[in-house]
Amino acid sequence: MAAAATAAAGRRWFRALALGVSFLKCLLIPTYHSTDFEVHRNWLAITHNLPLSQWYYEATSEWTLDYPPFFAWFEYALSHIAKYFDPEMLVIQNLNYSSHATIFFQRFSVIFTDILFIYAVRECCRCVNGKRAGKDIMEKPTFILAALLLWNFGLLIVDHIHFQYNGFLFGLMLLSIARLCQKRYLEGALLFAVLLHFKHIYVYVAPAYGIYLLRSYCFTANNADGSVKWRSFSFLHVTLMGLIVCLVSALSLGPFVVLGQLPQVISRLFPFKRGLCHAYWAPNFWALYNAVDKALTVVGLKYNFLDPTKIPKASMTGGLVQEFQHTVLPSVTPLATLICTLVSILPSVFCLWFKPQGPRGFLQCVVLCALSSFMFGWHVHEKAILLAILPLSLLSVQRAKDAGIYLILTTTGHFSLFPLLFTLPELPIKILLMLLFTIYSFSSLKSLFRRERPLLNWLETIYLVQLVPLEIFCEIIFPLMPWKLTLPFVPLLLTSVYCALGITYAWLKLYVSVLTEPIPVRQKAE
């Protein structure tokens, strides 16, 4: 009876959290939307009107289809519902079309598909160790985790103001993580394979999935010291895994292989001509690299070390998505970023194989792979930081050390998303939502680990507090200064570089934590 009552209470508070955030999403329907809104409207029109053979060739709009085939089919399915709201949105030539019916349909489609994300969060909460559960429901790790995921500030503004479909995609990812934690390996592998063919950015964390499935599923036993027992290798398990990957890939890419269009699809998915950085630098290593190059250029010009006629005007900071050359430091190629990314994820993959920590070790590797790819990847978008923040949420409610890293990463990463919402009406919305989520994150995790050491040291606290004057300068002081006309990129540069310092610190701190953990000595039952 007591267990049934507890389960019923759990369903009630989770339902309340889910309904509350869904209501908030509905309130955000009239807000500003970015060019991504037109991107998805155009994809609805392309998939609705054109045969499959023309999907990845159509170029009437500059926003060509550049997601994998499963997402194209998703748009195709949505288009057959969209025609009942406003058929004009499905006309390819209606560029930048945004009637009230179109806005309502596209906004509501994001809210509706978030049902998968809500279900995935519920499954993840079942995987959380409840030993720390307090008497108060709001102090339970499962409640805190559900709130951190469902009410995640970054996901709210990116999907429901800026406009994208990240919710159900992260739902697939979290559900695959939950299935692996529940030792339902084939289901987890299937979900992740499907996810990759919805949005290829999730290839960032593919090494973590591959090594963990090989270590935990394809090898069925460990030695007493925790090392893998090579004789336990299961050819059947490898075959089943291979079949899942091959079948999903064949279903997604097979039609384009038959049409002889696979190279065209690949060229759309990986457009290396877009340049090292996005128009707004993602707060990663390359933002710091670009900033150093800019500083050296200014110094070189001041002391006549550089020829002004040979320096491109407003290079890298003109707001354009294009290739560019650095002035002082060596220019970076796609191959260089690939090598840096692979080298940076190798230690985490090494630890996952030689220092198995079970699901927690897998989650650590997922976060490190996501962060390493974010730090060193080619043309990384600032929104990709969510790929590390959301899985780190699962670790934050289990150990104080991970909670501290989470607070640094999530506060800095979320603040770096502020430039996405640059319109005046959205200014109070983003500040209020950010404050509410940040205050809750700090207070809930501090309460959960109140018997342990402080989650942040004094230097980390000072760094995070300085985000406040930075925002005041960027939003209030700088627009009143004469520099606004001559140096319009300064607020973006300051935000990107300052946040890059915090994200780099969180990445290094998590890496040190993983590398210095002792090797567990335990034996896996055969």
Contents of the next structure:
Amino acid sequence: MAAAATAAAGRRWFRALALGVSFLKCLLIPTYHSTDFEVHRNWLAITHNLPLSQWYYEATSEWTLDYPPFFAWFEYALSHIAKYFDPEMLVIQNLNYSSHATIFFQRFSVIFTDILFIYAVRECCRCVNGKRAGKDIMEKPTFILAALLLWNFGLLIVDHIHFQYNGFLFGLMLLSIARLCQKRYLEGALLFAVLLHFKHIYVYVAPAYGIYLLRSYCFTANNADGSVKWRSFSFLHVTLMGLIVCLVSALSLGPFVVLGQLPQVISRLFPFKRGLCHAYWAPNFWALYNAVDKALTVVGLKYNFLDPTKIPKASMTGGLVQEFQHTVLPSVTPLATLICTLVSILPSVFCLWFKPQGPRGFLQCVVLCALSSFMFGWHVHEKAILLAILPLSLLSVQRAKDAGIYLILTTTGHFSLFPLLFTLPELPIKILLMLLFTIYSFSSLKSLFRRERPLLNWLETIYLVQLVPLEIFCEIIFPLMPWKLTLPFVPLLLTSVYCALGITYAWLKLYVSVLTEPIPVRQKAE
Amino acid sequence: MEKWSLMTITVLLGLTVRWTVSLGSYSGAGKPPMYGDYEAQRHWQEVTYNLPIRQWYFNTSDNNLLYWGLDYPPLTAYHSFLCAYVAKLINPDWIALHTSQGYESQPHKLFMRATVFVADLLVYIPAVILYCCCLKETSTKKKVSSALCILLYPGLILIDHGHFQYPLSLGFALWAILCLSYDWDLLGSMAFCLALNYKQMELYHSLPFFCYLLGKCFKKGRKGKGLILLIKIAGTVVVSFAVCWLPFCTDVEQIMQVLRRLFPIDRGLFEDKVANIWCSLSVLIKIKSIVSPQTQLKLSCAVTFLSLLPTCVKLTLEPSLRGFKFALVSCHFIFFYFHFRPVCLIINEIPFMATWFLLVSTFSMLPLLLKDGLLLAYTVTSLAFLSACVTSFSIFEKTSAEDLQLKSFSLSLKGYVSWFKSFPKIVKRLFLLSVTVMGILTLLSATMNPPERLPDLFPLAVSIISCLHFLFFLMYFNIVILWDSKSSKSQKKMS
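Now show the form predicted together with its partner chain, given that the preceding structure was the form predicted on its own.
Let's see the whole complex now, leading with the same chain.
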């Protein structure tokens, strides 16, 4: 009786959380939207008007189709509803068309497709055990996880202000994770395969999925000491897995293979002509690398180690997306970043293979793969940090150690997204929402783990607190200074480098905790 | 979770909703020649900054009173002056005499919205938080829920941050109520005087304040402590008024002119399509054409005073904080003002009725909001408010006679009316019917054009439906107050 009442209360609160955030998203409809809005409007127009054979060749607008085919089909489906709102948005030549009806339709489509995300969060909450459950519904891990995921600051501002469709994509990812946690492996694999063909950025975490499925599904049993039982290899499982992957790929890329357009599609999906760093440096290893290079250049020029005439004029921080050479440190090629990424992923993948810890080990590997790819990837967007933050939320409500790492990663990761919203009307919104999420995450996780050691040590706390003066400097003090015209990139540089420190620290801390985790003495056969 | 973090999160949510609503349109946007309340406030900044005080309320060549002349008391003028001072630092064009008329730009809009936001943050919101924190005999959760629901009340958000208005008079009035609940009578009186000197509309609330304080003095004894208290309060009121009106006290003509601007007797009983009993009655009887303005005034005063009499007499005889709060509510009803903010104060005692009432009050402003282009904000904030109240207070489970404070009333009636057993169900069904009607009318107002012969069909319909609701609530609140004393023995000691 009590359990039923608690379950009903839980459902009521989940509904309230989901409804509340949806209402907030509706209120964000009139806010600033970035060029991504025009990107998606263009894709609606392309998929609506042109035949399949032209989708990846159309180049009237500079925002060409660079997502895999499933996303193109998704835009195609949306375009059939769009025509009832404003048919003009479907004309390819109407570049930068943004009537009220267009804005309302596109914004609302993001809010509506978030239903999948809400469903996925509910499924994930079911996978989290509530052993630490207090009597109060707000102190239960499931409630906290739901709040941390549904009201995630990064997702809110990227999807509903900046404008993107990450909500339902992360919904697919979280749902696949939930299915794998529930040991429904085929469903999980199917969902992930589908996800890959919606947005190929999720290939960052593909190694984790691949190794975990191979280890836990294709090899159906373990030895007593936890190592893999080679004889338990199941050909049936491997075949099924292979079939799913092949089927999904055939559905997605098949038509283009038939038309002989596969190279063109690949070139659109992986445009390596773009530079090492995005216009705004994602706070990864390369940001630190660039900063060191710049610092060494300045020092070198001052002490006459370098010849000023040999240094290229264009600055990497000029905000242009282009290839660039480093001055002091060796230049970085796409191949070098790939090798670095693979090397950084390997330990976590080995850990997953040799020390399987079930779903939790899988989640840890997912986060580490996402973070490592973020750290060393070529032309990484700062939004990619969400790929690590969202799965880490699931771990954060279960262990105090993970909660501490989550707080550092989330706060710095979210702060690094601030430069995405640079308009004055949106300044109060981003600050208020950031404060809201940060205060909630800190106080809820602190109260959840109040019986354990403090989640953050003094050094980490000081680092996070320093974000406040940094923000004040970048948004208020710097615009009033005379350097604004000569060195316009300084706030971006400072934000990027400072956050890169925090994210690198979180990544290393998580890695160390995963590698040094003791293996349980007795393992149940999976 | 600790109370401070929950309250902070509530405040942040309230602030976020307010700012997102302020991104929308304001009253009179892009509508020359008169524009709207937004232009009025900007004009007052222009007038108060550029002209000397003795010209603020007078019709001169520099100050055309027909174009949004100052018609609020001096404190508004001082506040406008302060805002103008800041505006001058950012962009003097915003308040340049004569040339800035009808000035509209994105940075200026941000500035004006920011002034409202800051006023809210500094005066109204702290009052709400302190009020909720100091509620006695309520759990932390209930306190936070009350704060959340009060801060999410759509009517206030839409008018202040959408249409454009300053929440200062309400903020000061709330501080006054807060002080009175702690028996800080002098501070409370001073706060209420500030509220009154910001907007003369606060006169509506002055009667309950007066009766409550008078009753308190009587309780302490007609001679001795009671008399001293009365003198102290009177002294505080006089001093507060003197400080506010000091620059105008040089000349009797100044004071008279200000009063003439504050109380324009020739305007008549109602302007626009207000949710007012007179407005609704005018459908049946053309009051405006039958009676002269002077008679209209006398008539409304008489009716108002008579309807207020029962509650105020009771308050004087038995001054209790609870009675005081309910009297404020009744009072507000009687005067039929736009929004019914005191009802927010009783949200934690009768959540169901308070929620219902506040939704209706927001709905009553629909014509105005549609004119300002705030349909999306109106819909979303109303739905959000309803969800917040439903979740926090489980209002649908609290519709029994006892929950609605009608137990004593129902006991008296039990002999006569047999259907009282299914009272909760009836109440719930009425609520659903009411919400459905409001929803349909909203949809119709927003999407369809009215027939040509009846251009004011929708605003009038909104007005009449709101009026019917208000009469129902008026009856309800009066019943609660008057039957309250009969069961005072069995009730817990309320604050």
